[in-house]
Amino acid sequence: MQRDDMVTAMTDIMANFTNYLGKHLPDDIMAKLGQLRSAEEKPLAKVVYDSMFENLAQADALDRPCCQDTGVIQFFIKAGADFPLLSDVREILDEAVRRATRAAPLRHNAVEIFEEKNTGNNTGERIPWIDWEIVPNDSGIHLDVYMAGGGCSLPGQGKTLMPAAGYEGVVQFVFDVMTSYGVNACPPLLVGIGIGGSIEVAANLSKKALFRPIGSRHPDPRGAEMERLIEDGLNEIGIGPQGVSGTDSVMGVHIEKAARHPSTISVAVSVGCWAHRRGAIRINADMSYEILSHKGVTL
Amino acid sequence: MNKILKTPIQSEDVENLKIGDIVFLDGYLVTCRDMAHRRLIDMGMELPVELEGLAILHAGPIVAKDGDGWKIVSIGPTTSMRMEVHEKEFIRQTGVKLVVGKGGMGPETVAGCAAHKAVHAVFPGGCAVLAASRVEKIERVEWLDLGMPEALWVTKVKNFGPLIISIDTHGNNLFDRNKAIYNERKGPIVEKICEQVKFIK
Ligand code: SF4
């Protein structure tokens, strides 16, 4: 394949790929979401989840965005160092931004800082927010993309500790976020929970741990027994979907980590809504792709 | 048995409901939002359109044009909480009887549903298909100057719910009353997650 070629080809897959996601939430959110609504026994929650379910099939059926808060489009890459089309991945990108939104139809959601001003096309200044990690030896390139809509960015929220608050500083801070802006950001929520020495760096961690598929575990035995303990402990309290209480709380917790300083510990919390619209696609080098988060999809 | 409530609706109708209670409105729809709370009570603005006894909507809906008239393609509740600066003298001027969109709201607009016998309800977030869906047609549109999301959508709604009643006429506050409870379970549960995380030694 010649290179334009090729980049058409990644054009096709990211347009029609993007356009998919917002109108199909992934096998895992899939699934849970069907656990969560037979565990339910609160009637007023059973209600919203059967709106949801509703609300999901039909969505199918007309072919159409399934929340009208089509977000902010993200992509959080793994591209291998010899991926092919490194250099024109930010145009393929900005491109099949482009055309999802007008094939499928997306809201428009970038407005540019100090002009305020809506583009109208979902790009703006680094927008789609486009994160870089580099996978030596690897021709390959996997694009993990997520619609960040309104309601499920507002919760998000860090704060720098000092050590002496420990890990138990960490929990208070996640059960204070849930309890208060957790509440009214359309659950069952995602809940990702970064840990680093930096804001920053606890801030994207947080992000990525939204990426991980629903009941996967945390590597680390520690890391994976705090998961368990913040997850049942939410789920006791009990907001049940859209806040109104019920059985459960929230989708699943993920811890991601990096090594912090020695005088600080950081902690960031960002949470994905039910409507949990990721997508995971692996493309290779000849253009050749396979879909990780939706089985059996062709684009 | 789904209650339904139709417009024009009365102060009876709504005083016997309870938080928590679900209902389906049949009837006028009209979406309202930060703008149009913005000109009526901050600018002082009248109304293009005669809110008594009807219902409003926070929401900002994707519409497609169809032949002469419009279409609802999407339209989904946003979060009513941005409009409590707005909704209690919002409810007396206009005579609105029921608010919806998504979420609680606060104490303002707990008085103002006391005072003017109004109630707010939440539609499930994120169930914009199932909405539109219920919209048997627009009949008009104000202040399109606005823009798309900001627009008044005059709507004719049937079975359009189901509604959650989140804050009564008797000063109850669905919400408020869950995240006390929530906040009362935090610190037990907290506190026993503490001590299995004490990983500073
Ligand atoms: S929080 Fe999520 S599901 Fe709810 S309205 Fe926003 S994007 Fe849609």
Second form
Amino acid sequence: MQRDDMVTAMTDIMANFTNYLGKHLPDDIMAKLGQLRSAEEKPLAKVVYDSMFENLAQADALDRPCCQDTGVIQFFIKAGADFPLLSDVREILDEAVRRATRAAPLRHNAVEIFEEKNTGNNTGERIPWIDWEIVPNDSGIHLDVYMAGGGCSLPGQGKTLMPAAGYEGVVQFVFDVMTSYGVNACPPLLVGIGIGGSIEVAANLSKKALFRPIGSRHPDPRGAEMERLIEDGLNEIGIGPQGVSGTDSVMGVHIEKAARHPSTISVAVSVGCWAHRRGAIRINADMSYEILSHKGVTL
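Right, and the form predicted on its own of this protein, after the form predicted together with its partner chain?
No partners, no molecules, just the chain.
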């Protein structure tokens, strides 16, 4: 395949995938919502869950986004150092977002700073956002695609604590955030927590935590236990679906960490709403692809 043909192929794949994500939730989110609906005991909360699933069915039937806020498009990439289109990825993803915006259609959510002008196509300065990791000895590319809505992950919060605050301080911050604005983010929520030595590291990790599959646990047993305890505690609050109160408040709690300086411990929280529109896809050097988040789907 010639290079121009490869660029066209990858643009088509990513435009169609981004379009699809606005209308269909990933498999693990759908399974978890079904589990929470089955476990729900409060009548009003059950009605809310039923309306969520009716909304998703209508989005599929009408081929329309399942939430009016289709968010800012963000790409978190693990790119093989030998991927043949490495230099073209920014151009490809910009065009894919422009095409998905027209086709889906997606709401226009890119407003240029200072100009206060909406670009009208969901692209702008550094938007769509691209976070890069380069993977040695790999010729493919893995993309986590996220529609970051204005009520959920975009209002994430972070704080740098003095080390004496310890992990108790981390937990306190998480609960302060979740009880102060969590209802605004359309629960039940997926909670991403980043812990590191500076605020930008913690913030980045908190967003990446949202891409882990629901039900997964941190590989460090102490991290896994912290996830479980925070999840149990947040569910005890009883925020419920859409904040009407209910049996559970969250779909899960995921923690990602980085080694820190002895003098600081930073924590950040990002949340995904019930309509957690994220997807994972791997594209190989020959432009074949595998959708990892929505099994059995072809574009």
